[in-house]
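Take a look at this single chain, the form predicted alone, given in structure tokens.
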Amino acid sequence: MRLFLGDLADREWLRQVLAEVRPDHVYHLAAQAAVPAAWASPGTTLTNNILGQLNLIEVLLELGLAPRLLVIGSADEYGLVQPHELPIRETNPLRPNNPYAVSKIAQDYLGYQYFLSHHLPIVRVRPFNHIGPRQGPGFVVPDFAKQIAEAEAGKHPPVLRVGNLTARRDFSDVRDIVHAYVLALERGEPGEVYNLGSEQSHSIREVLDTLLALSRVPVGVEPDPSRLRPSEVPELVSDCSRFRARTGWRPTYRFEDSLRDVLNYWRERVAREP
């Protein structure tokens, strides 16, 4: 295996790498993926996510390459979902309510456009929230786990700062999602789009309570207004029947086990820090 370090904004670098590798399969996951960061810098998020993918596709065309290409969208594309629309199917209207969601819709439909206009074998997926070891700060589960691990190590006051706890999200383990990506690219129908999720929703309060129950020290909870988003969807939960019918995929990791693995990862990471 060889690792190439570069920037999708650099078309010459991209051209050199793709010309050398000439891939049969491309998993395109390069993107700014945090909603808070998108609110803080919407222009950067839009430019990075849209132009990076556009460069990738255009350079493939310039080189005469047509690998199977997986475009990663997001459940955030659905945006302001109405209660009667749950669980969410791929045919649901897209009502983006943050800049990240807009960037992912653009990526999604860029993939569809190049499938239609250039017959590239592009498969699109819309993963719902996924969690697991090595997920960095900026997302709710590692943010909670990191604070608990630091409190256990005496490096942080035993108080967890939290935002909205009532929102409900469809959480899957990243290891299940990666397996789904492989199946999507191998067995998915080019031009199609597939939801990926657990088909169950859990409140952020459930996430918090589960992690607190695993804590080795008592930890308090304190509201933090800076963690609230300008626009919040009460609940997101997936209908993955289209993908299941195509591939047979089902999640295998339990919600509680994924949370425990995230917390243990942060315990190990905090212990290594000075």
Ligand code: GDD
Contents of the next structure:
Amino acid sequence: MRLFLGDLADREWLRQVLAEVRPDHVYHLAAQAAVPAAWASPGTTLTNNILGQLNLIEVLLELGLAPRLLVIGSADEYGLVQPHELPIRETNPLRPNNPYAVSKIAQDYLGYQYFLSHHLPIVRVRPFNHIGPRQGPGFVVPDFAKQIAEAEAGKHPPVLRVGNLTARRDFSDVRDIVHAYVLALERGEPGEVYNLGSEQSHSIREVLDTLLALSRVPVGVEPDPSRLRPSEVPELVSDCSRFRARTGWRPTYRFEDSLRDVLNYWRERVAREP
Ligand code: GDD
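Please could you give me the other form, the form predicted in complex with the named molecule, since above is the form predicted alone?
In what comes next, the whole complex appears, and the chain from above leads the way.
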């Protein structure tokens, strides 16, 4: 196995790497995935996510390569879903309400367009929220777990700063999602799009309460206005029957176990950092 480090904005680098590797499978995961970062710098997220994927596809075409390609969209594409539309099927209208969601719609539809126009075997997925060890700050579970781990280590006051706790999200473990990506690329139908999630939603308050119950020290909670967003998706919960029928995939990790694993990861990381 070889690792090439580079930037998808650099087409010359992409051309060299792809000409050498000549892949028959491509998992295109390189993107800016944090919604707060997209609000802070919409142009960076839009440029990075859309042009990175466009360069990848264009260079594959220039080289005459047609690998199976997995394009990663997002549940956030559905955006302002109406309560009667839950659980969300792939046929739901897309009503994006943040710049990240627009970037993911563009990636999703670029994938579809190149399937239609150039017959590239592109499979698209719309993963719902997923969590696990090594996820960085900027997402709710590591944001909370890091503060708890720092409070336990005496590196942070024992007060956890939080944003909106009323939103509900469909959380899976990243290890289940990675398995789904492999199944999607190997068994998914080119041109098709698949939801990936747990088909259950939890409120952010439940995430907070579960993590606080695992804390080794008492930790208070304080609202942090800087963590609130200009607009918010109230609830996302998936219907994954299309993907299940195609592959038989089902998530295996329990929500509480994933949260515990994330907190343990942050305990180790905080202990290692000065
Ligand atoms: N990040 C963050 N940090 N979110 C917070 C916090 C906090 O301190 N406090 C409350 N929240 C709330 C957010 O307002 C949001 O309603 C919810 O927690 C989840 O936030 P994120 O973890 O940032 O995820 P997201 O739902 O906005 O987006 C995630 O899921 C998408 C798929 O549904 C990301 O993982 C995306 O990359 C992914 O595509």
